[in-house]
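First, one chain by itself in structure tokens, the form predicted on its own.
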Amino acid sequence: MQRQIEAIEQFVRTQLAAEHSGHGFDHIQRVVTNARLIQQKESAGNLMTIILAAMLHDVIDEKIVPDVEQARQKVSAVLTDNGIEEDQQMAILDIIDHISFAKNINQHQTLSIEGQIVQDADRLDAIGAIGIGRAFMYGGAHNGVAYDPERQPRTELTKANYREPATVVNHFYEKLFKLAATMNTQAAREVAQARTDFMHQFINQYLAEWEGQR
């Protein structure tokens, strides 16, 4: 097991190794650390699937990669390569098919105990001290907007809508103001919550300063 985890591991950091806009190695990390405690806590799920999705969750991401299926085909090779069977290998794709944000949108996804418990590990990296330095180094790789008290939030996003460019601060109450009441498990609702509570004091602290209020 470990042996095969190593090996898929150092693939995803070769296939991540150009990315700089918050989904890199270091992202992966974090994701398959928050997966690993939600999975003891909540003491659910196939343990080696939960890893290996978490692993590969964003290796074939439209937002990374320019042909999703192409790199899907790495990934199937990858872990064909590293004896993984063909049930468990249909396991993480679906969960890595299904997972995003964006493939949410119009349709919640159904996804496995395993899913779930990466989902949760993914949306809690979007979150908190760490989710705010993501959101501002994702908005700087594409160009954006830090903020622009003209160009107010939009009331409610769509598939079509999603990718349209939007400043750092309105994807705070676009969409990561609202990852807590979306967690699947106990264990990552509790931890969402105060992440959630830091990033409104932020938020709130960088629009008085805009202000010169303090």
Ligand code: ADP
Given for the second form:
Amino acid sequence: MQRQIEAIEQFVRTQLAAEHSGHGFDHIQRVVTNARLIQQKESAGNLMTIILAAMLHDVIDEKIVPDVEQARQKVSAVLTDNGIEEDQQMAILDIIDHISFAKNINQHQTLSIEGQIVQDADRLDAIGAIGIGRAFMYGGAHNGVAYDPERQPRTELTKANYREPATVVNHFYEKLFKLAATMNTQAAREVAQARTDFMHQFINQYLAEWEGQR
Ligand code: ADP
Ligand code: NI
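Can you give me the structure for the form predicted in complex with the named molecule, which would complement the form predicted on its own we have just seen?
Now the full complex is given, and it begins with the chain already shown.
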């Protein structure tokens, strides 16, 4: 199991080498760690499926690779080369296809328990101190604006408007503060609550400093 994990880890590292907007290999390592911890606390789901789906969850995505179909074939090939059977491959690919935030905006996707855990692990990495760091990195990478008091957060995110330019501070109101309520597992909900409290504290301080207070 360890040898298979290392081989697939090497593949992911290569695939994401050029990624600098918050989905680099460091994100993958944290999602795998989060997923392992949730799996342990919940005592649910197949651990190998969870680890492999967490590791591969960002390598078949149009925002990361130019050719999605080619990426899917590469993933399938690396799984086959490492002795992962067809039905486990299908379970892993099904998770990768359905967990992303963007795909769940208009239509809630039904997930296996393994998929629920990987989705929670991915969402935990978008909040808290790490989430704050990633949001500002994303804003920088996409020529965004950190904050503009004239711009109000959008009340509703849709698939169509999600990728439209937003300020980083508005992104907290539009998405990040709402993620805790979307966690599938109790284990992730508890961590998410603490991380969300921390983000509220950060934004309160940020807005106070903007006005020259504190
Ligand atoms: P997913 O991979 O689940 O679809 P995204 O690609 O939308 O997630 O998000 C990746 C990271 O970038 C997350 O930490 C997210 O909060 C952040 N992000 C996405 N959109 C914005 C934005 N408009 N401003 C700041 N950060 C953003
Ligand atoms: Ni991710």
